[in-house]
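There is one chain below, alone, in structure tokens, taken in the form predicted alone.
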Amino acid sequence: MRELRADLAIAGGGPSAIAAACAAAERGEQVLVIDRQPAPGGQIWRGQTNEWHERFRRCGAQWLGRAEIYDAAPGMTLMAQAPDGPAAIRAGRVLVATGARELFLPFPGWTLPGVYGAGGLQALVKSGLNVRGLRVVVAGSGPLLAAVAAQLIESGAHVLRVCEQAERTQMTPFFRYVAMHPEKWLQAAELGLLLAGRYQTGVWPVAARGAGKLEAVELSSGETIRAEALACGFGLVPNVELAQLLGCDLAGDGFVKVDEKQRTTAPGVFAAGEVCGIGGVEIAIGEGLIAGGASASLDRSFRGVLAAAFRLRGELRRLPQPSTYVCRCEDVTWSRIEPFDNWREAKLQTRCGMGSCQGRVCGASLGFLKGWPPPEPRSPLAPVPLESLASE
């Protein structure tokens, strides 16, 4: 197994990681950025080029793409599976900038072909998927829905409806905050014009119907819309597994606990971006700069505004029916999971969470449906060849 060394090793390749890498490398540190994607940018900047990409290119930080961190060893060492084999990355400091993933809530038909995660469909479109003429319903919760709908429209899709589960009154503080920030207000106004007549609040999908593929979406309003695709996501949950493996404590809301310098409770480990809270690209960049050793003026209040405005309603806990799959990897239905009182019992009796995603999907959904804390992560964090494990 080859060995790589760095003053700062960064797990993740999104805006916070790029900002941190630039700040640290420009100060003379040896920086290594490790990410599963082939190029820097993360989900938000996938397929784009901006001034941060150019700054990253010039700063001298090393990029290790298409690499998956699967373990952490004592001595600030990350184990990664790279295209040319496994690598042990030994660093003076580690920054966890692993971002967040979509929260999926199970409902009848959610595993049908044609049902996508909202961000997942957006990523496919950015990667070249042709959606021209596709009839799409976008649904779930959060500001990502409007952004996804806009991208689909610009790519030629027919967005029939955007369904936000939160009531408009609950979203009032969000609208007030946006109105007080000109750059956000301009963006919101553009989206509002584009989605006029299609954006609906207080409505959510209750079932996806079709024979072998999606044909229609049933909404909580009682309306059924014929569609070929449903882009659905109920917000975001942080990717905290690596942070936990490194010994970092989580806050009560499930995000990594950090101080004003982005230091976690584990010595030598920092965290930045959406792994610390969902708040958008500006906060992620600011936290990345701070974690990389630069100064940044940062207002994190938008995180609280977002959390309150798009808080999930209790009715969504009634979405799964007895025959609805909750764990897709192991084909475990709601009727098999519902009787249990904790994650451990459900896992032992049903194998829920023991599939290839290691509970990342069902664990997050059961956190909402049952109030269970997410399962403790165990290495390897990702599938890895046996020969890589044997070479450690």
Given for the second form:
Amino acid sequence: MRELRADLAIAGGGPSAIAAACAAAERGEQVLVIDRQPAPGGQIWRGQTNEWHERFRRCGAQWLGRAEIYDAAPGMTLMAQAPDGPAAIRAGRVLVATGARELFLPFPGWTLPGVYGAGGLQALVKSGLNVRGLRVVVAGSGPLLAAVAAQLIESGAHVLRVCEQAERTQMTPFFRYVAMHPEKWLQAAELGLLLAGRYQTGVWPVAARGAGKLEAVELSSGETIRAEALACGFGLVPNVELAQLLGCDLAGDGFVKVDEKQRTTAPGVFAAGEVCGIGGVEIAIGEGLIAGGASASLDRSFRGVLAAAFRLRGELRRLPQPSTYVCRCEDVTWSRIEPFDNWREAKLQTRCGMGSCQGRVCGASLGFLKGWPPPEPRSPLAPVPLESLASE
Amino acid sequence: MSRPDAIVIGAGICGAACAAALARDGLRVRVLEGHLPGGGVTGAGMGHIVVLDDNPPEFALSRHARDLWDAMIPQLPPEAECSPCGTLWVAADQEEFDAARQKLARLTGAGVRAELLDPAQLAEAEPNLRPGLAGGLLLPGDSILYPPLVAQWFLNSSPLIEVRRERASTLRLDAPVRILATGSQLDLLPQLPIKPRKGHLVITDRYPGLLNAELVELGYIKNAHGGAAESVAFNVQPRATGQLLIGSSRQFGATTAAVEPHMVRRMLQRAFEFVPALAQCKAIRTWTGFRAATPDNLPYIGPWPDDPGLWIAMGHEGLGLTTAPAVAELLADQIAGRATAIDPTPYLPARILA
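With the form predicted alone done, generate the form predicted together with its partner chain in the same format.
Below: every chain and molecule of the assembly, starting with the one above.
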């Protein structure tokens, strides 16, 4: 197996990873950035370039794109499946900057073609999917919904409605915070203008209907909207699996526990960005700089504001019906999972969470529906060719 | 339940089958399980129902057990994922093909269906086996299922069964009949000569149609029953889901359940020698389990001589799923004082005292 060495290996390629890579490489460290995407930028900077891309290009860090980290071996070794085969990455330090993914909650019809993750549809649009004239409902929770809706409108889609499950009163601290931060206020004001009359709070999807593909979205308000696409996401959950495999402890809220220097509880392992808390790009960059050895002044209070403002309502736990699939990989319905009171037994008896997504989707949704802690990650973290596991 | 008629220690496939058999006789059965029913070696194993004929007692037990499974399988729920895929023993060379021929004679002589495949028939049956193999022996009556679900099904089979989620810390339990069925957990009866034998498994994403039967190399027998500290043998199973379950490895003396990359490598390299296309299939999980191996490769089934009322169902190594219903029947018949379907003598735990 190919062997790569670095002083600092960074898992992930988003803003915190790029900031950390720049900080460390500019101080003369050998830095290797490993990411699933072909180009640096993560989900948020997908398909665009900014001053960070330029700084990253100049800093001398190495980029290993289209690479999936599937295992961690003792002695600070990451195993990655790269386009030209597997590689063992031996590093002095590891930074986990694996970001977050969308939370999907199961409701009747959520597996119909035409139902997308909100961020997923945005990524498809950024990669060139034509949505001109498409009738779309955007629903779920979190500031991402408005951003996705704006992107869809800009790309010519008919955004019929943006449904935020949180009540407006619950969101007050968020609006207050935004009002006090000029750059966020400007962005919010633009979105507000764009989405005026279409943005609704205290409403969520209860079913997606259609024969073979999405035809209509049923809302909690009783209204049914005819639509060809539903972009749906209930907030973000951190990608903590690699950190857990490396032995890092999680905090009570499920994020990776770090100190003021972004050190995790595992020696030599750092974490930065959304994997430590959902708070947006500024915090991610600041944490990345600190993890890379630079200093940065950082106000993380927005994380708490977001978590409180978009806290999910209890009614969402009643979304799945007995025949609703909870685990898409293994075709396990809610009626089969509902009777169990712990993950281990549910997995053993139904194989829920044991398919190719390794429980990333249902693990997160059952975390909310049942309050079960996420399943312990196991190697391989992602599907990997057998020949890679067999290579010396 | 006040004082039960029987207590079964361990709710793996064997303990669960024993509980079901005793309940069929009208006994009120309490099952003690400190972990999850089917969550130990039962959940870690492949779920292969297979007739093995390496020695007469093993043949008698596995063959009778398979007949019992045949009667039960139609009643299993679809989630048990039973698939009558058969076992195809693959001969890599002429020596192994000769062994297949002898195996055929033994099996058919005893009335077990088996078909000898020449290289062309083998290639037709399994196009993804590499060319140049010497042939194979197909046992169409073997099948596979998902063991934890079947263990739970046994436990649900009678209202006379009560499962208590507690770990037994002693064999001094208040019931006329006690059955020890704790797999590779040996602390309750350390005198029993059993050694944990670690195995690794890898499961892939779905590749329906890549393989048709459970494939095992004929060299498996020498690898499986040799005394080597570490060995691997080619064994791949096509699950009903289209996933491929890849084994097998055997290790004595392993102290942790951690997946050991060098064993996974050896096991997979062995598998690629037989099915080259596997190299491109994607693995989604690897895990390990501990088989309960005995020095003479036969299980301990029967009364424990030093402790009246204590019965043993231990030491099944890799055959616990296959033999579970026969083990349960043997014990239930002996407990009830009935004649047994097969001769119980070779399996009696008393043999270790001789």
